[in-house]
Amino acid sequence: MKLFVCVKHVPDSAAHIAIIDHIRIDENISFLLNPYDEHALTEAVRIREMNPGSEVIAVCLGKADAEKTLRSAMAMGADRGILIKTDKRHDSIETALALKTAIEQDGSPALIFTGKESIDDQGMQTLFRLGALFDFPAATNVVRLDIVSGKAVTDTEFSGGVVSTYEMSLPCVIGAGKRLNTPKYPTVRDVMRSRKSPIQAFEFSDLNMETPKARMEVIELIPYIQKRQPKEITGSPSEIAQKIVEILKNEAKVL
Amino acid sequence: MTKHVGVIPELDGRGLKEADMGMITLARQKDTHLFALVLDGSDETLKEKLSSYGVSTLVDIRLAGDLQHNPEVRAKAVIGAVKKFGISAVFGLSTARGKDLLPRIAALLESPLVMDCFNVDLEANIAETSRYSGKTLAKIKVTGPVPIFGIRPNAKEPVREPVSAKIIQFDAGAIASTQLRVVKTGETGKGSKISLAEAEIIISGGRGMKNGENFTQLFQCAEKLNAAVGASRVAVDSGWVPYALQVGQTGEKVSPKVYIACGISGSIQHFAGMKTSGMVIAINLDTAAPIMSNCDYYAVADALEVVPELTKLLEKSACVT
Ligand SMILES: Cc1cc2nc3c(=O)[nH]c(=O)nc-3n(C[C@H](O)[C@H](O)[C@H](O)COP(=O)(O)OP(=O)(O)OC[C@H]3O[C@@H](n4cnc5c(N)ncnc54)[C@H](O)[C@@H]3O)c2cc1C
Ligand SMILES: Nc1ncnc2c1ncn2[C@@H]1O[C@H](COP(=O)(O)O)[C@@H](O)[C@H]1O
């Protein structure tokens, strides 16, 4: 079985991002595989072990300096990566075609897996048009992961605690949540062996792909500015409790 | 020209929620004739609630009973009304929900979409929507046949224009489910009862509620206050409440009225979750945490002793009023 995991190649969420030219931003910050896309990558390993004789895949479409994001991947269990270059920015429709397109040229998937969100984009969609793509079923925000006689067996994490459970023909796309397992960090052996695992990597223009129709384009990038000015509440616990409910009755009125 | 705009309300047990009508809102532009796509069942109190809204016509989306819950299925049925009515744009909700059903629906239509937006100027095509986990808000130019838009809950304030409507039935027609199939859904008993995404009060915990046994101080405090309980990613990790409570840039992001923060020092990627927030309100015993220099209102105080006393005070109003 191939095992086709999408991992995208992110700004780290603590770094800073600076604006340039009010419509990028300085990419001259440290960039590290997108989380959610870490326990994508784990339940690919874990379906694997389970059949052997599959291989997991490692599928990003980045910039050159994606491919430590591709041996970040194969440090956590990817047998090889395949990296397609771009400078620019793609939306999610073209990045699903550019992923479709290079995940056929390679093979038959018997799963595709992702994150549920990007954190730099946060899409939330690249799953889904890549199911349309192939005609594949897709779920998202997934918690659990069986494969039972031959279908995926799967729960949809939604608020409030309500999960709802889909039963998908293979091959399907699988979109992981947070909760659906617990990616382990890789070791130095783990380091030093994905350093020798193959790369394919060619460019995006090497997809001859049709542009898409419909785009989404950035136009604008402004920074979040926080406009809060603290004032301090005084007094002992109760009058502080006092305080807060005058204010949530007086000026946030939603008492 | 009049634009014929779709609206997909997310009924829960009670009809519409505060957060439907903000998104109607939101979609009720210059020269548009508002459409609300109904899934779950329609009737006269929902037109009258929809109408005053600004909603024109209530299209009752007729389904099969047994698959009125796969989302492939809504799916396809909101396309077929889209193309029926000719829909040239979709607004509905970046909840939970939302993100299983808007990105099926882009994704089959090939149409642009825009989840987590706070505002939409359908003459543009533009929509506003947060990046690199909420540390930039993004303009973002939508291009293609009928782009699709996921609100944010309670990102706009529901303002009432009444209009009239009528209902049309739309029968989805028998649409073939073989690649999905919902075996059940079902609440897993764990998190509080008001959705996060949703709730118009969060008050959370962190680390400094100290254990789970005293995040029920927070789950009574927030049944008074009528609010949902959120916790950071500490709180999480160290398993005194379940993941879906967290509140941050990879958990729940959220715009209630007001966000009151327990023992929380208020980290980037906590900010990423709730600093679109109306007011911020920080319980904290160390004035030099983060989050006491970006809040509306914070006490330097131990909040084990604040949250208890807020509850009771509550509890008195109630009994007042
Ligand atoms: C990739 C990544 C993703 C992440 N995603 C998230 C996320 O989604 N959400 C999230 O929250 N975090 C997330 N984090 C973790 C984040 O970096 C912080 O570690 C976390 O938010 C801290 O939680 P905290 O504020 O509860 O704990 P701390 O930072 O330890 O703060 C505890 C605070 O409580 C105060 N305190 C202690 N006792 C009391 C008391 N009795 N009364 C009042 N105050 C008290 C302390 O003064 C302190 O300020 C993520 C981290 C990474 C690397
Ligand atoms: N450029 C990319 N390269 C590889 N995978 C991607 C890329 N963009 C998005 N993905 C995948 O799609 C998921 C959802 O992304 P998004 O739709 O942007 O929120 C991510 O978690 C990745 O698994």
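Residue numbers count along the first chain shown, from 1. Keep in mind that this is a model prediction, so the values were computed, not measured. First, how it differs from the form predicted alone.
- In the two-part rigid description of the change between the two forms, Ile47 is assigned to the same part as Thr154.
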The other form holds:
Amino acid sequence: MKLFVCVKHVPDSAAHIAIIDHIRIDENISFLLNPYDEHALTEAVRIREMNPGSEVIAVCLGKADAEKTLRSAMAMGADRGILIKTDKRHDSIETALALKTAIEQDGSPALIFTGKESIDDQGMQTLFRLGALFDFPAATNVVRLDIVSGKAVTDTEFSGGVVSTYEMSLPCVIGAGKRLNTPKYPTVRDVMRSRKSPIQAFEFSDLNMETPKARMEVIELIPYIQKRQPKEITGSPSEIAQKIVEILKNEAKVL
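Same protein, the form predicted alone this time rather than the form predicted together with the partner chain?
If you are looking for partners or other molecules, they are not here, because only the chain is given.
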């Protein structure tokens, strides 16, 4: 069975992000494999090990530099990679269509994995658009996955810690959440092996896709500035504790 994992080349969250011309960021920073995609890869590798003869293929849409992210994916266990090279910024509509086309050209997927979101755009749409294009069921923020009698049984976590269980026919799309597993990070040997693993790279234009009728456009990027006003709390330990409780109750409103 072919297990496809859609991965994204994203800015390091620890980097200083500078906005240029109000619509793009300065890319002279470190980029890496989207952290949520690490959980997707780890789960795909686990499913492969339970199904001898299966293959994990990492797929990425991005600039030529995104090959580094595919190498990271292969160091974590992907058998090979597919890179759709583009210098353009694509919305989730076009991204999903490009990923779908590349996957179809490679073969028939048994499962498609993604992270539940990317840490840059945080749109959380691509996995659902993939599901719609393939006409596959999809679940996001999956924290447990079992393959039982040809079906995917998932626990999906919602806000407030609510967890719902779904049974989906295969093939389907799985959006991995943080609690799905603990990624096993690569050893030096894994990294060296990944350098020899095959990557099929081609241009976005080679997909020969029809231009989607709908699109989304970035109008402006605005840096998020946190305005914090530190306040010293004085008094005896019991008085300080009481003031903290009052702040949490009346200002933060979490109690």
